[in-house]
Amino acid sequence: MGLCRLQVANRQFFMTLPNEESRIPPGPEGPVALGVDPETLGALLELRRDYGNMVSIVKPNGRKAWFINDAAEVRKLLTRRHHRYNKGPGFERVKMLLGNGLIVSDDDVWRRSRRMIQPAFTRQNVHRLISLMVTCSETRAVAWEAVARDGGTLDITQEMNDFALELILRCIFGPDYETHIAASGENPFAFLSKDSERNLRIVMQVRQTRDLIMAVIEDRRTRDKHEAFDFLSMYMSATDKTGTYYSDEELLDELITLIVAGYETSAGTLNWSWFLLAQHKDAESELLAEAARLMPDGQGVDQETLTKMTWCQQLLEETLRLYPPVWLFTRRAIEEDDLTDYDVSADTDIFLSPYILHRTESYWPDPERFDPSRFGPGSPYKKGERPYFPFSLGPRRCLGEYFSFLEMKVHLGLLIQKFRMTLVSDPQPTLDLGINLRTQSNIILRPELYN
């Protein structure tokens, strides 16, 4: 409700009117329900249909909650004003796989972590895993070149999976990988890549392997020193402003969501990213050009190659804005807010959909099209300005961004100049829209040697 003021002789009364009520965006009368699911999509395309980019939304339990489609207020939600939001609803399901990691932790937690983490992630320290990068998918070649030759097929899902899975864990575990990992000749995170499900059977056997991980931190901590560059060791040597260190569960937490979170976004856009080139012939030709040219033959692959290899950059940022890897976010309100001309109140979950905002036509002009020169020179957007948010923004922006760039241009610009894929399985996969966007069915490619 609003309030007037009024002057009477020399005192002052105030009256509510009810015609000013606080302003909210249009919405539906009824309740509508919102989860992580297809019907959630479909009750999100239809809300923004009927009502616009600023929705207001009551959910079947009474709630409040808001759908923001606007750019510039996903922004400034985002960025300026993230400190009035903390994580939303349904993230309770991956604090049960994840434990209270940076991904899902909030206020004094998250900000402790995120500054003792930032230092592992600088650019000088991902370029040393470079070499890291470059085995792995040669590993890949190896393999896909006997396929190739057979005249067989890949499943490129699996491929992509098992391909980050790899890397993140011996990026993390360094020399450890191999004698406490892969020493039994089964991975046993091997259930993260062969299973899409986040279900309650995956957070039991993902507890599981946090004995393993702390039988690596316990045998770090009886040598007298670690020579190799590694995550884990940045892990272990982080403090906070205090001096402290990561105790044991806290450390087990980020290390979880590391393996978690940093193979699966690799693996989803690489996935999609192949998808696209095995039906996009000029953008394969644009790439094998643009690689043949910087690495030829896999020579010389280093932070300046992979900065100046723009096209692959241009074409991974148009797979992520058709496949963000989290198609939906959440906040809540912890405090008021103000969004464009309306109240935001306290307690307000606000649902916001990098899927929806990158397909929105106002913003990219033929949406659905793959298009990789939109974020060329001629791009109509300032890279600060853009309607894109893959990897969110503002502070709680995915930390691991930069390494996953990396390793992506990596793993393309080596094995697209071996092989050439065709699109065997079906050109418009029906999309699993769980916590992370996949496809309901496997990506399946035949890969063909230019020599």
Ligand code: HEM
Second form
Amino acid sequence: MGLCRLQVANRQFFMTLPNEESRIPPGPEGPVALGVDPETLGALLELRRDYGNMVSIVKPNGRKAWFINDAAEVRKLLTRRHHRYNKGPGFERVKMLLGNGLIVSDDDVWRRSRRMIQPAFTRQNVHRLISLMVTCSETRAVAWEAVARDGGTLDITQEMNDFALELILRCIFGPDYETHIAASGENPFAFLSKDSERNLRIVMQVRQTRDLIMAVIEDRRTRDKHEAFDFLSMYMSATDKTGTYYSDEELLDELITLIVAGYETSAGTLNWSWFLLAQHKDAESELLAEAARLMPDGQGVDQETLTKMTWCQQLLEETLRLYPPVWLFTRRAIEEDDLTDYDVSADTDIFLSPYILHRTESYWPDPERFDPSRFGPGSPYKKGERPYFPFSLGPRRCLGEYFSFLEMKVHLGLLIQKFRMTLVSDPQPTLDLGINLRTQSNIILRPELYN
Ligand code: HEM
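Okay, that was the form predicted alone. Show me the form predicted together with the named molecule next.
Now the full complex is given, and it begins with the chain already shown.
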């Protein structure tokens, strides 16, 4: 079957021609195994080398799949054509963890939930969480100061996991973080930041945290739900267009999704930022100068200051170019489509990799070089046209993008003024390419106090 495009009075129509040969991109004849795992990066790089930016393969189970590394087609698929695709095979494992929360759901379930949740992420709301970002950063500063005075080292990977997890939990549970989560001494969500495996054991532990979250919800229900300003109260007050609230099950899925989505990716980006800063002393000095000018000694941290931190923004964007936490996206075609001159048949799996696209030389000259000035005012790309999608694009774009930039700017802006970092661990860490892009062993830095 092939798709035929007809142009009638400035509108395009597609009709299926049953006897016409399908036009599919080049690709190998034998089967290729693709998944969300380390082997897949090597396989995709080989496919690109041998066949170019649009490749078709057959998986060992006989299913058709394409790898797309053409920036314009990626953009088209994620934006104008998004309705022809579902999230795809990469999300099947994540579903065990996140139930049917926003990241994994599709169609009407996703649409309803996205409309309900989106208002919680307005800039105005996120600005109200800046003071928590400051508090969590200052807690780290106190602990790091003691380490620096002892001449010790920091496991920065673990530190960033703990920082980002504590922040998102405080933003979700507000005052209940102290009474229900921190009160028991051991953070019941700590296993998330300590164990990168997404296996059955983790799934069981997540189930247990659902009981804890449900207890907080029930407690809230006995109180005025507007008493606290936090994601929990916003999610509990959210209604769909028929005026219906989330069911308990839906609410739990969305809160677990928010915890996992809200800490892992920011933690990973901060981890890589510190790693890069420790090795690029010019970048470290530039960031220090900007932070000291805009928020001297941690004073005056607000949305205006954070907007002015343009060099920090560039540093983070370059970090996300080199190390996009979500390094691989999958989709599955739910209807026929056409991309460049090729026909996508329904049920085809699609693989897109920000990691590969962001390091493709035709889009990013000298792609392996760390250079935050790529994102500066002289950038050759117009903002909306960069071959760049660490937060995805289109209607399924990350909801926490603004939140994460503020959290990362607050953290780096405050801590860079106190500590100079030296890299102790391997300068070329081995990548761990699971659902998120991590390092196989943690990054270790030695902090030194400026005064
Ligand atoms: C550097 C930080 C972050 C990165 C790189 C990132 C990246 C992404 C990406 C790539 C997706 C879409 C995945 C896909 O389409 O297959 C996504 C979705 C999402 N992210 Fe983030 N994220 C970050 C931080 C956050 C934070 C801090 C939050 C919450 C506070 C958050 C909440 C979400 C949610 C709720 C979705 C699902 C959106 C939907 O499907 O409608 N993210 N994120």
